[in-house]
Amino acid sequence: MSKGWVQRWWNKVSARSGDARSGLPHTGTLAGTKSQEVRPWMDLQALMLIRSLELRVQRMVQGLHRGLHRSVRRGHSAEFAEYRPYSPGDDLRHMDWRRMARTDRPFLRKYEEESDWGCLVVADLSASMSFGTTGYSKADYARTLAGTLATFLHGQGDPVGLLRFAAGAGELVPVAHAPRQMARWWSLLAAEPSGSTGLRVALEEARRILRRPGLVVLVSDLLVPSEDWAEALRLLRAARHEVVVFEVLDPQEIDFNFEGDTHFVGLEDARRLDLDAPRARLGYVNRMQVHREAVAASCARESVLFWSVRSDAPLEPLLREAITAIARRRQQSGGASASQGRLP
């Protein structure tokens, strides 16, 4: 098979499923594997065989790209910056074709708005992220979908960062577009999953590391109650930030298919319970319904992207997704926040 031939064949797909993605909501949902508008470009469980996080997110970008056309940048400002390297799908209209018969390589001018949106990505690598029944963990899903969107975010010339949270704060990856940012990633990310979940203290950090309108990329299983992050997702929100928030659960944590009296252990706790798990799904079923509703609901109230995911959906269609309407809202902010004006 030639790789025209792949190239051709991925140009058809992307372009029937065009219209559909130009109409995604603001909120979504990727319950499974089935009834994806993009074929994913790697098999979920071939791509977590990778045992490096750097080379299975490499594999991730290289198939985003295979499929995104179009930069997620919108609109310039006519204050110049500074020149950054081409990248593919950006737009050509602002290349500086002077420099490129200098130099023979492509740059594009970059302006003021653009430099000012730096993007933080909050990820959870609390304990109980270590679950995982599906050949790997959540943390490992969320790693690699963490690692990608920031790959790719950074390769379209954004500046990123990286906040790692547990019980605390934890460690910092600044936000910066340095050549070397994203090699300061991979062994923050890989820490083992450890303590308990502090996620209002990690949007509280946020919230003061961004001191200029950016984007806030969280990654986690959000299993605390809503109303302990809800006001901190809200200043958030009023200083002027986008937010995305994938919330990430595997399967069981879902459904609850455990058979037969099971043995739980708490991981961020130290109790333990002895189940009927036929008899007791109904109630947890119910339960994890109605968290779930409202953490999607304290998401929809500051207007915030949303995604709920389970550990076993394709990466690439959801990424494709997330990058689409990130898009969207950067435009229609303008470069910064779709909230300017609210009151903390």
Given for the second form:
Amino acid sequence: MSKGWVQRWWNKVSARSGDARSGLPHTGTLAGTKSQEVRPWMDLQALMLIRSLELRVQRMVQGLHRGLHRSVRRGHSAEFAEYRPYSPGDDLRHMDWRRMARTDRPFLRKYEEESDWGCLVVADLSASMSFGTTGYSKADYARTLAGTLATFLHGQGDPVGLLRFAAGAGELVPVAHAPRQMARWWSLLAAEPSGSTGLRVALEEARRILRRPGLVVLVSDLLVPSEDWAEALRLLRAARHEVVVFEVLDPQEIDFNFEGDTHFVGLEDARRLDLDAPRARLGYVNRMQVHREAVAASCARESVLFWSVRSDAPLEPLLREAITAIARRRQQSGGASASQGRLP
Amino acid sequence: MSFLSPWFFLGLLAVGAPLVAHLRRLSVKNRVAFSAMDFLEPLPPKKARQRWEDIALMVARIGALGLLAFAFARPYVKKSGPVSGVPASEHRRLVVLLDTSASMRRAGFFSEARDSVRQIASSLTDSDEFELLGFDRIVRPVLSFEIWRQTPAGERSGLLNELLARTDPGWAQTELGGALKFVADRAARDAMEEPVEVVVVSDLQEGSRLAKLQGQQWPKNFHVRVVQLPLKSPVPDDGISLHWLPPDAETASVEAPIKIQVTAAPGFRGDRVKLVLDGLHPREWMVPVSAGKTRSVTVPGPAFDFGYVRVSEASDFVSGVWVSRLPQKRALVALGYTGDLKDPSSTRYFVHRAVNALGEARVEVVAGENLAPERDADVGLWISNAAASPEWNLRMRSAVEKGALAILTLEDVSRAGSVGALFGEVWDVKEAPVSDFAILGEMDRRHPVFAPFKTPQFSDFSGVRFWHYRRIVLPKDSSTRVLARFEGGDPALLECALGKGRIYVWTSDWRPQDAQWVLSSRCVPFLAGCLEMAAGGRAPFLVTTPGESFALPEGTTGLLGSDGMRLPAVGPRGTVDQPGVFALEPSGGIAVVNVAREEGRLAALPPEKLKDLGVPIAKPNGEGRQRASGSPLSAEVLLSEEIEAQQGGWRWLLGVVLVLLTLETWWAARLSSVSKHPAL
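What would the structure be for the form predicted together with its partner chain, given that what you showed me was the form predicted alone?
Expanding to the full complex; the earlier chain stays at the top.
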């Protein structure tokens, strides 16, 4: 009897402590595990209070630059951008000796960066993403995550596109590095979540859009069976795309700490269910655990960078870790920019 | 069954909460728009047993809340009989100790005390026994058991009212410990089997003396209850109390200033207070004070004999104090020197001035030629030289034999022999050979004439030079005592007993050409010491409190108060019941009577202090007083409170509630565990 009591207690502790300790396999590092190393730029709740997605993303990018001491991208393109006064420690190779001879003051030359490694962010804005018990929805969290990552990549010179999907193939901001690229992003991401999750179709569409090997970033709650979209993921990888998956879940979707008799209404369909939540909790948690393990296993099988994220976890450590991991993958896959290694 | 606080039944409204919660649980559900519906599965419906368990839980919660409200209403079963945890018996034996100390003189206190006593007495039945004792320093019977028994039941109330009306608080200190000890010892001595209830009706101020309760053995069936006044509301401790610092009657000078301690209560608001001296020399002055601090101040202005110092515009007894200077006797000094009073070369000139330096208030100096024979008996001190006339010597000797003192100085050898003859002795007297000067080398400092020189500050006589003196060789069997000697060993001052009195003989004259003595600062104190001896010491000076017994000086016939009231002295000890300054007749001494300082500590003493001292307290009335706030407690309410406290039903009910809630918690946890883990 005591063993059963201990087991129940352990189950409860495991469930409450989140998936980081629940034994889920994953290829990347789960969000929040390194959150104590660098103090977040901004409190998540405070960040989410900013209504404008663009402003919110700008704040996040500031934080990211603060944490990352040097760019993951190196080298310069042939397109001259501007001069910058020399500071001790700067690379002397980039100094403009001619201007120094003219002005007797040292200057560095700066160049526009160029990249042909296209990045497509596949953002899930199905109705299930509107769920949220943390004061904001999963969709808000996913928008911020995707927008920040895209802004960062865009700032590095990468062409960044967006595929917003729900039930169908979704809407697209083409992969490009245009000055107004991000403005289109904000417009597309502003849509309210609706419809069911057509993940398989979205991944197939992404494969079709990205003709050359690039980066596919999937931000979704992945609340559909992994069998439905595992083949599409495999095909993406077969097309030599690097894939990054962020599984965004609300804490209640993981812990299921509802009280008393509860009337559940499906967000993506018309299903209704009356349940005694405490009684239903164990079965739900077990089924959710099995599902998430299956998702993680699918991602691991395809060597996909995978992060399972609670929507109350700080974004900044997650993004910093993801950017570093993406850069590493990029170097391994030879997807560095054409300008790398070139000197003006 | 009755209830002490029936309004707590309003708490029964709370039993609706579990009921509403239960009904809401049955009908209304939380609505959640959920994203992961694929992971939810329908549950089997609750079994009938679970429903019943839910209902049983609801009933347990309702029961717990209902019992809680019931307990807070403080139920009790009405019954006639004793109160305060006193075992039941056929009739009660109730002793009421009524505080009549000075602190009860505060406005409204004693009338409230009378009401409390009446209320207590009204709860008695005809067969109950009742005794009313007043106490301050001592215990006084107001209404004894005997008179209570003898009085018809219908007339007891009237008798009590009459006796209470005749009882007033005095000025004495509160000796609560002694009063309780008296009642307890009497109960133990009488070996009463019946329980004794003692009700103390008092303000229970902080200055109440409780020392006698230490180690007190309390008899069985002895119970004490305290009715602490005021019942209506606490009295703020924000006054000024005065305390006189009397001078030391033995060592202090009669000119010593009068000092007063001014104490400001912690609640005092202000930074200064105006003091007023009432009496023959009235005056007013301001004294800076701080809340909670004590400072000593000296009464300013010219000297006065006695008076009443009080805080201006304050009527409380602690805000006034009687003060007095040390009394002084006026002695008659007869000077037998001849010669011109204005001639600086004569001894009379200097001695007259030295004696007058003692002050007109203390001495009356009479020249020998002016001294009428009928006043011989009044003369305390005779001072002359050996050259006085035989008639003078005869009168002096006669007076000394009756108790007077005399000082003789030897101005030459020729007359010295006659001095020894006064005592029936033959002295060998010669002129001492003094090469330069002589000084006093040895003296009996314990002798009263040298009492003023006890302290080292005044004990140095090396500066007093003697150029001429007479060497006296006393016979071996002489009864004459040498009080001081010169450095060479020759006697300087002799003491000769004669009848009841004494004669002091200086072997030198006091003329400046013979010695510096009369010019030195030692001469006047020496004369003062002699005067005190002549008067039989200092005038008595007594400092006491009302009701405190003190030893009367021998021969005292009465005490004359400053208000003209005369108290006859009976026996060797006396007692004064009220504050004031009293002259002791006929010695001229003074007795100053002030309310004891402890009585001025008016802050309320917690009744628990008595419990700490082992007093078998049945129930302090602290709770009742707070609840009453504004209206005096009726006897019925007091009785109900006591019965309820005695039965303590609420404690049992709270116990049941705790058990019920424990069971409910355990049961609910079990049900919750089963519902969360149905597979287990």
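Residue numbers count along the first chain shown, from 1. Each form is matched to the other, and the largest set of C-alpha atoms that superpose within 1.5 Å is called the rigid core. From a predicted model like this one, the values you see are computed outputs, not experimental measurements.
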{"property": "Per-residue C-alpha change between the two forms, E259, threshold 2 Å, rigid core fit", "result": "no"}
